[in-house]
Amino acid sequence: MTNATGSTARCFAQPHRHSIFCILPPHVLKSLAENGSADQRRRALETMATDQTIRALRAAMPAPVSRTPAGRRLLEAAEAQKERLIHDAKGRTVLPGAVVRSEGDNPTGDVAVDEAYDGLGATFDFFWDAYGRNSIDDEGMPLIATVHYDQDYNNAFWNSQQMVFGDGDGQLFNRFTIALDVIGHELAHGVTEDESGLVYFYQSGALNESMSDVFGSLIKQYTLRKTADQADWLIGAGLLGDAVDGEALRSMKKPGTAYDDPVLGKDPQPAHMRDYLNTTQDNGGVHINSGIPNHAFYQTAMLIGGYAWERAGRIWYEALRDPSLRPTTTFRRFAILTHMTAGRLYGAGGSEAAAVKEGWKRVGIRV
């Protein structure tokens, strides 16, 4: 099928239309229109223009139709192939735009192009490689990126079909191609979308944005081999221009102290239950609240040791897989949840079921 913007739809097996995800939070670009220059406040009101533009394209467009375990069955036993695209907008609004990378091609010499293209193919390896998923949907799904999408486009979105990527405006915000952890990010949106389909609202949503948060940064741990205490758990990080005082969109390690500055704002999102922001803006805080489960991931990761995407992201991803899991799950049930997956594989009485235990204790939840 195809939407109103001219690009072709992906079916999931979900419950419900979640909204388009995007990388920068509405709190940010609220902070711009009320803080920045002449320039830099119309830059931020046309990007919430673009995307009240998109999410009510993507509401209108047919629900996804229902997946049949016997079609997962078939593609279980083939061997995993990536099959990207890449396309270009040249600046416009029209998706997907003209395709100018596909798989096995050579670099373009297009940076944004050949990022995007390596960040799909490093997510894809992480997924295939760490948990045996083949693509977002674990059935070969073709990964497909549009860059240059708009002028000066200060965000990055996944909209169930494809990833999309504005150039930023070079001031405040780099290319959205640059971070990794970005474009795994928004791709993870997909899997949680394919497995689980976590409302995108309160703790729910706040879930869904943190289960982004934690394979963002376990795709780049990944891809730098590198251990839990070795990472810099950031999301993000490059993404920032010159301009503004901070390192990253969010932290994982110290929610809350990702940036300060005169124009952004302060980074708001809170690592203890204690410090929770009940709010009905951005769909009940699900940017803000995820730094919760986002530190309570960081810790359980921390207290296990070694390279997280191994036994601590195992945990989460078969959690988020396991079929007691509720649309609306709330972060107390995700947490026993994520206690019972870590004593099914490795042992209830095991060291990792008791790093989880502590790991969601130390953000103020018990299990």
The other form holds:
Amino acid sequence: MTNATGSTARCFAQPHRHSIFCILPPHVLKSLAENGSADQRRRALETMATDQTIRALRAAMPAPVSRTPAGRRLLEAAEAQKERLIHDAKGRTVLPGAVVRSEGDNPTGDVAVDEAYDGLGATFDFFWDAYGRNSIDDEGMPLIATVHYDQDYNNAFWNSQQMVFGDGDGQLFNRFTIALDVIGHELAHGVTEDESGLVYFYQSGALNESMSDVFGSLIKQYTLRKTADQADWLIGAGLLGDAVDGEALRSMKKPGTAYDDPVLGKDPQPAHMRDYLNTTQDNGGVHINSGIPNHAFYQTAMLIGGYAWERAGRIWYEALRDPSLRPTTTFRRFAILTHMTAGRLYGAGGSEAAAVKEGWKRVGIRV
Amino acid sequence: MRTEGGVAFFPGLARPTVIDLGTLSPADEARMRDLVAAALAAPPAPPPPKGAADYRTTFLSIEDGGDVHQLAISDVDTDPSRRALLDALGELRRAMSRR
Ligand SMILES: [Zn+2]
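Same protein, different state: after the form predicted on its own, show the form predicted in complex with the partner chain.
Complete assembly follows, chain above in first position.
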């Protein structure tokens, strides 16, 4: 079998109702399913549709079906399907609450439930389409969310297993499912933990926060098909109530300018190392100093141009996956890693590596 | 009490607020005192689960006569006594803001 890019993939016959399995990375299978010849499309879709069969097999067998790399790739290819579960906490704080919408169910008419369902779907699609990543753990982990958490709850969080969204108080904040990038931000915390375990304090914590903002923003840009210069680079646009003086939670383009309000105060994010805030609040300023790496990513993406998820995003994603990334890494160590990654992916003397170097330089970090 | 953390840091919302139990009805005050006592007697909270993010933490400084007790309760703390106290404080705060 020849795939859509013209290269040959290994296939083998299987005594099963699916006659042929091909060992292809997920993004190639997906591409085949979308763009291949009629026969390629049929086979790719069949392979992707083996989800339930593989699951049944797994449930029936005490050990994983295969621990070999080829077997694992086969499983990944076969299982790259969304599995969303939305729960309703009904104004209480007991998690996860009652299941109100499962994968494939029709819309419920409850705006928060349906926004969470669609937002998780868009986030899954982004990681799969852009980077061939199969869910939070790259192994098809179900996406679990709870909405209507607590009363007037002005927050969303990731508890290490699931996402949780408050309705907001209706004055300062709207419901937290209203912003796709906030849904993506929460899910990306799971990706960061799976890949790097960036410790949630001080600089590594601010990097952890920044990764969630980067992917949250990219998910929105990807869904809206916006290029770097067309994107708003805001996190949580639409989330602040009408009476609040502000447009979002944060701005990656101009950190420190997202809001300035008598009740909320002024956006405290720095855009440059000279304004780095040493504080013990907020786990050592993880939501404050994240403005610096956020802005470095914005600068890099603008210098590279085009769709930010394609090259700038891939560089950040691959740097996050790099085994040499330590859980307590600093901004500078991560900056060096992104520069090396850009060189590895696109050439050491390429414009991408130069853009990464310049992007970090503009926030006061030399690589 | 002071709450910080969450998906964004808002300087204006991180300021401490004071709840004077003496302004409550005797029944409500007794209920709050019971909740505080139970929360203080509960086993200490484990650290937040590895990888958890954007949860909020409420820091309580409980003053009673000359005694001062400190307590921190996060969104990822599942201890029922501390959760009950946090839920009750949330109700009180909402009632205060409606007045
Ligand atoms: Zn976060």
